[in-house]
Amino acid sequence: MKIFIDTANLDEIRKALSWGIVDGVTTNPSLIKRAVDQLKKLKVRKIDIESYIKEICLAAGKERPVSLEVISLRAQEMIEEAELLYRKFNPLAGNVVIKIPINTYTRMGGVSHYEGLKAITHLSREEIPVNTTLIMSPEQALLAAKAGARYASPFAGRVDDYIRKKLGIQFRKQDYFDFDLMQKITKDKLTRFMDSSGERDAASLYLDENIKEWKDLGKDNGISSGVHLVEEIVNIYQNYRIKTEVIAASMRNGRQVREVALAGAHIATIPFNVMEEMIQHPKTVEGIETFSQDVVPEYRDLFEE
């Protein structure tokens, strides 16, 4: 599985690149603005957003895609913004990918559900690579692939947040969501109810609202977690040999990264702090301390010139 770093902080990008594990960079306008504002606040140097994006592209280099995002909601405007971003920044290292949301509809109205698809289709025909974002269902991922997206980004962490919020579970975003436990709770509640239902016929059980509610407990239209979402998308793509790559996005913790890797994600885009978490384990610290103490003088002498 490839690893993209999800940040616009150049120091974080360069540090992670120096570890030799980063295959690409994903950004968004908010992350870029925050990074530039931080530099201005520290008065380290004068910088504007355009120059800063150029530095990100050059730092990533030719082998590592950099995702840059449009800001409009209508297809034609998104297309124009995408072409501008691609024209302005891709010549630097040939690594620019354009982020297009799968659906730009808002409850305020005025924009259809299909503007993103129209933009993806147009840009793909122009051979401008697209990273389709804000994917929250396998259905959306299938449509993104059909429209020609190079990448599809299911937001695993946000799906976990959505399910936990519906359940009324208090959580911090970095907390691991144990969907196996949730499924066991659901199965237990359903089993107990079925056992107490006596000799009721199958039709009445099937139509029972309590059974339906408990069966779907902790799920979003059949999806039980962000990792499950990634797994479903990977399976659909494999079924039809779809070339679109799955970027598991919105990673909250190291365990979630492990699980999307097991689910077959082609890529995970990971915040810097989660990368730091992934390398750590208390037994590793204990082991290296013991190792250092146990080095005998005779062996250490081998390294003396």
Second form
Amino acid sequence: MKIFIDTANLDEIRKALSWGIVDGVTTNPSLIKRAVDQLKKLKVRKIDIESYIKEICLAAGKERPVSLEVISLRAQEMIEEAELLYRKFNPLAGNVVIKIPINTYTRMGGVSHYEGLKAITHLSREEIPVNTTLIMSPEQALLAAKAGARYASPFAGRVDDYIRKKLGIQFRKQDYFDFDLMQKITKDKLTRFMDSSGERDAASLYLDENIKEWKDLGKDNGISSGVHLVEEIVNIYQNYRIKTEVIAASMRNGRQVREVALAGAHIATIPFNVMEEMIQHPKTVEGIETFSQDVVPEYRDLFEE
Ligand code: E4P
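Could you give the coordinates for the form predicted in complex with erythose-4-phosphate (E4P), as opposed to the form predicted on its own above?
What follows is the whole complex; the chain from before opens it.
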């Protein structure tokens, strides 16, 4: 699985690149805002975002794609913005990928639900690589691939947040949540209710409000977690040998990264703090302390020239 870094912070990008584990960079308007806020905090007098993004593209280099997102909601405007971003930044290292939301329909700017797809189709025909963003269902991922997107980004963490919130569970963004356990609890509840329902016919059980509620508990239209979403998309793409690569996005913690790797995601785009978490384990710390204490002089001498 390839690893992208999910940030617009140049220092973080440079640090992670120096570890030798980064295959690409993803940004979005919120991540750019965070980077700009950070620069303001550092009292950078005039923030030149164009030069800043150029530095990101150059730091990543030609083998590592850098996703830059459009800001408009209508297809034609998104296409124009995408072409502009591509013209401005792609000549530097040939690594620019344009992020287009799968569906830009909103109460403020909504025209049709298909503006994103129209833009993806157009740009893909022009051979401008597209990373389809804000994918929350396998159906959306299938449509993105049909439109020719190079990448599809399911937002695993946001789907988790949505399901956890629906369950009324308090959580911090980075917390791991055991969705498998939640499914077991739901199944158990359902089984107990059905066992106590006596000899009711199948139709009345199927239509029972309690059963309906428990069947969908902890799910979003059949999707039980962000990792499950990624898994389903990978399976669909494999069924039809679709070339679009799956970028598991909106990663919240190391264990979720492990699970999307097991699910077969081609890429995971990971925030810097999650990368830092992934390298740590208390037994590694303990082990290195013991090894350091156990170095005998005879062994140390070996390293003297
Ligand atoms: C990826 O392309 C997205 O920019 C990102 O993963 C979103 O993550 P968030 O849900 O933590 O904002």
